[in-house]
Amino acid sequence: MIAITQRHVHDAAVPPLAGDPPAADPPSPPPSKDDFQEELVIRPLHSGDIYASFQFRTVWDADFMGDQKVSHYRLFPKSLGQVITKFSVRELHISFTQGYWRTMQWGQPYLPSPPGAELWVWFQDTVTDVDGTWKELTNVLSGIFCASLNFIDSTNTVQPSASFKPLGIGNVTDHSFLRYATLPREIVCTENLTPWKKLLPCGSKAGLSVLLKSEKLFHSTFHSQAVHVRPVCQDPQCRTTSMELRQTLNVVFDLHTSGQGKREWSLFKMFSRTLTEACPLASSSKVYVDVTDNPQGEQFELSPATPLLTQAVVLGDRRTYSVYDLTQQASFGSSRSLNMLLRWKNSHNNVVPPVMLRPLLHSERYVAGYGLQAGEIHTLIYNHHPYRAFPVLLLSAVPWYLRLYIHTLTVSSKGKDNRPSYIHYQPSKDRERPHLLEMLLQLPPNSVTEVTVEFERALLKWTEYTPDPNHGFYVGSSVISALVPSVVAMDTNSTLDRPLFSSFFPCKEEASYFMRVYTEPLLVNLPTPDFSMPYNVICLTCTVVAVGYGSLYNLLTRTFQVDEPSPGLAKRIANVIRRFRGVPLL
């Protein structure tokens, strides 16, 4: 989050006027305060693509975790508020992602998320049946976001022991109140975006949300939308708490598919709309454009130009942004419309583009082996820091039908064994729960750490196969959590302009930062029977039964009687003439 957090100032109580009668009842507590902020960050990537990140933050000074019932809603969505109250939720994090983030080409995202759907929830310590509450919560969220979250059950839910610490306030150490699940095959479409936009105070009518046009957002290389609910401090001393709702949407527009092959970008070309006003309910509405790699305008030209610049340390790197404040009418100009244009300079002007620093931490995962009986899962974790080692926490949840041989687990770095300092393994139960493996690893500097484990494929029942079994079965992404050394601390040239006493120890913000990295989901083929044979057997059986039973049924139920053939026309005419003559009929 780049926007500056604003605190609410409670209205001072108005003193009574002279002569007013004293109040009979004690004064009621002041109403809960709420605040809404919105921002858009646009970052030109080194690959030529454009990364747009929306963040909408709603803070409400209401105590959802107390005994007092919350009934009046203003900016905070009532549907989520009722869910938090009913199911005693402390924190809720849900994301829907289409595509995979290419770390080596685009760098690190502001808020990472795995492909498909991800849901992890911290419940309050007052919940007695966590599994039952988790099941009810997934069904309710499935209806709110029009997603397949109702398919989350005990077979794809894990209880991490070290990963996914609370992001809000509170020192919760009992992980029995934590549940985590993923649906890597979940498809994200307009049905998920529409209820997500309805949670915003202004909907899609005003502010930055008018740019969220589904035809453009889903015609992109990467799309991710998320909802994060957590308790935060209301004052510096943290005497009282507030509930924060942060809605994020990240999208990457491809250069050739979205920009017609031209190195020229604008809000209208990306979203088919422009900005005309800020959300009337927002206390802050800003657009940030990353101009770190364009200090003198050598790479691209930004128009309309803005004199507002700000610097912030984001993901361990000091970045420079041009700021457009939508609450100021001067940002829209005389046309009352803001359509920022990024015009790239020609490639033949002898301007050397800056080299993108390799991400200090990224990971890969793949399946090795041949046949449909056994295989291996390889996870590669890269540490590109030239001289610092740091620990990482690896979490892998593997479905039960891939039976892991945990005694084959090997961890190696630079050709040597790398013994984990912490291992937590929970074996699976067939058709009940998945494997859970958590390890704390130390990554040597400038190294590749490989984690390998063998598995055996199980033979499912024919009713347990998906509608397209030959496509394969998805295995969710592994999660890597780490405190990564900052890139700012690696810059030795920055110490030349600073006093010597200030450069010996790195600052707190420049020392390290928390990062969560997701690997690719795996697609594994299982032994699949020939489903055409049951089809043929069913067709043959139905044919035999229809022919045999049908004939027997007709013989038993049909009645037979002899019908005389009707006389011909000539015979009938002759009988008429004989009747008139009184002669016996033929």
Second form
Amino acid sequence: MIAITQRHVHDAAVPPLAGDPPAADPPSPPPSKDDFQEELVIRPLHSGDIYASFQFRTVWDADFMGDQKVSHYRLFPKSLGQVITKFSVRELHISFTQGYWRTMQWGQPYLPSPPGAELWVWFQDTVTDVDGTWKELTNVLSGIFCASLNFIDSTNTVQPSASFKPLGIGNVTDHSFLRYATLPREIVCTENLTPWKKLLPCGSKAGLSVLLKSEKLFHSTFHSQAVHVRPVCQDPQCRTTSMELRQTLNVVFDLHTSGQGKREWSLFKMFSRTLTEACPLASSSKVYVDVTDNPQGEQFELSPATPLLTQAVVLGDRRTYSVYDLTQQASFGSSRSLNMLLRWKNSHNNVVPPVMLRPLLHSERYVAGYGLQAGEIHTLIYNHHPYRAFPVLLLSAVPWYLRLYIHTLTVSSKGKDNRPSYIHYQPSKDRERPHLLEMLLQLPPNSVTEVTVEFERALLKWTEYTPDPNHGFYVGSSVISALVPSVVAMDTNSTLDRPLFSSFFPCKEEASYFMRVYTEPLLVNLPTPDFSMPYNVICLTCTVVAVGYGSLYNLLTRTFQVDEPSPGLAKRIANVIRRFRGVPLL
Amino acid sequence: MAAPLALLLIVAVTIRAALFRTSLANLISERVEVVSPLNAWKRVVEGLALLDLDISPYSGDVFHETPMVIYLFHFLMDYAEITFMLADCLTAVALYLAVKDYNKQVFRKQKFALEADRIPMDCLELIRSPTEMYYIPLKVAMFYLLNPFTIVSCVAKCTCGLNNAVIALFILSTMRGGCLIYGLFTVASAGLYTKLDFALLSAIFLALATYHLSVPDLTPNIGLFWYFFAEMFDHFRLFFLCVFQINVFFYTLPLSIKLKEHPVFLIFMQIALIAIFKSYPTVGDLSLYMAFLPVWNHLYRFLRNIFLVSCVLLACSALFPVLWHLWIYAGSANSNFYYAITLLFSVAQILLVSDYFYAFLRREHHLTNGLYLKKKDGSEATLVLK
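Based on the form predicted alone presented above, generate the structure block for the form predicted in complex with its partner chain.
The complete assembly is shown below, putting the previous chain first.
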């Protein structure tokens, strides 16, 4: 391990002085072992765009859940480590996304994320006040990532009851320790990228992270950066756990905006930088290019050529990748820099471009209706599997100011009613918590399932509107979680050399894979009061109340009298004098 | 008199049944003038659906009725339309009987006063005759059943129809019982809990009371509260909430002192003031006090603003849906237009109520002091409030 190597180096560098008393080394705790890996996957998409996905993974064999205080940080970022220990976090997933992932054009992403900011956290079961801890955690994360996560409060936090099971190990199933919140209005920019890059061991100075330049990254159709922290097993028997930190960055460059219409992509064109070295602290640093659609090089030409090829089953599909290992000096060639170039050949010969595998699970969501009084939310879930039905879990968190009417909820597939087998609904409380709707739906094969629910729009207090109230209010994405049966990996009729006893049941590795699909966020207009009118309204309404009060007061306290004309001033003074004298009045 | 009443009931039920069958029923039940968050039928259905999902209807902020309504409609869900038509008929019959009893009492008191020579000679034209009072109960029932406000309220299945029935039965029992109870109408319409254990009961009561008093739902309606609290400065919110809620109830004591000999007029004034100043008024609340207007037919000569008031009420009723459409659907008006009409509507109602109060007090004054009053020097006098 690198740590031990360094210590030997250190000891050798300092010569023992003669006459020094033999200093007894104080017994130091064994250093925690941590490991850092980085990789970049480049996948050309069928629409001509290109998808680059960075993953930086740090695994640290420290026991955060134990009593021993963790204080010596090396590769694992100290800010995150302190957050995890202070707030007793078991798992933390935070993502910042700009743009919406177009599943039908681009296929499935490696790591899905909804537009805006999303944060979900599993706390350990030692936490007594989960809501208070959640509030502090969001504020601290807001400072770490320079994002306005402090807008996360009880009005947009939900506690899912079935979705968002822990991604790491652990057998806690009590969902009272889970919190989920999205901020669909959150914008991602350089201020969020810089602190994210600071969490990397090599910063942005060496390795793959030199490519992360904000002027190119944010000039893209889709940009998503995320941090995932979870406990993983250290050994196969899983006696002890390590903490794994994954930082991922997904970006899709558009053919026309970034590519100038020319279908030729290179690292320099995408990131305006090339790779010069691997991160010295990384145990593995690789670049993968997806060449599944290009087995004989008939679609595009990849240079510099590399002999390394690997296959992996990803999202139910077996893909082939050309690999560049940055820890090998040979990858950089004579120019000491690596700039991968993918140049598409003109398709004038009869080469049929391969058809993109249609994504099996896909969803859309929109608001129907007109006017500012009511509306309907329609969620469409598509199952493109030719012969298999599978269940999906739909989670919708709708803000309180769109009052949902659950008796209008209808679920229909292929025109027929489709009753969900599990519904968990938590109605909203005004200004306190949002609606939470979770349903388990069975999707028939090759069908569209439509979930419809009506809502009414509320009128808010004038201070509760954003400064641009006619822009509308955002409703966070719905989340659809499913175990999707794979089409490609499930080959029941394969005649490859396999013994018969192993191929009776159609289950191979990765026969079904876990997938999460996010719908579009909605933008809904609410009726607005006139913001220039508070003083006028108060005056006018109080005037009307005063008119009522005044007329009733008059009628209640006065009596009818005959109207006698009042005498002139002289007569009145004379009457006063006369009264003193005791003489009859005028 | 039973036959014309029966005929009236049949006509009313026919109109309502016909409207229930048309597509207007759905349209009307969405109108904010007719239903409010407190008594909309959609919310009752939502509360029942939540109960089916094993969720308490009071855990969210959608259902604000009393538990009695849940129990009632749990069994009568399929007969909802008949229930509301029956409630309207019950109200009309109760008002008919109550006004009949009241007329008898009035005539008897008048006879005693005439025999005791307490009425001045020139007031004979103010004396009421049995012939003129004969058709008043029928007119009251007609004013209630054939009032367009009542009809749309019934077709929308607004639960204020049930509230009106309870209040009318309460008025009838008051007339029959002969004792005077003040200011319990609101409790009668909000109470009647049955068969619940005390903890749940107090929790529900607290939730309902908080909702009624703190006005968190700012859905537009025909009252004054919604826009006022939508535009209120935050630090004055509590103060004005208290002022407005006190305003609903604090006329009770002075009115009862002034009108201690005229309980039915007191009931009329109370219902009217509550309908104007409550947090979530609807047209169904108006229709109950408007049903009493034929009882005060004899005050017509002393009313000062009745033409203006009726024109303003008609114009406002026509303008409410127009300006709502312009604000919410067409987007060419804004909330100020609708708010202006609510102001006018409230002013017109206040003028109506105070005008009738003035006429009533003036007639009483004339009955004690004579109709044609003269000043000290013998010329014709004018009466003023001093």
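These figures come from a predicted structure and were not determined experimentally. Numbering follows the first chain given and starts at 1. In this text, the rigid core denotes the largest set of C-alpha atoms whose superposition between the two forms falls within 1.5 Å.
Asker: After fitting the rigid core, is the C-alpha of L523 off by 2 Å or more between the two forms?
Answerer: Result for L523: no, shift under 2 Å.
Asker: Align both forms on the core first, then report whether G548 has a C-alpha shift of 2 Å or more between the two forms.
Answerer: Superposed on the core, G548 moves its C-alpha 2 Å or more between the two forms.
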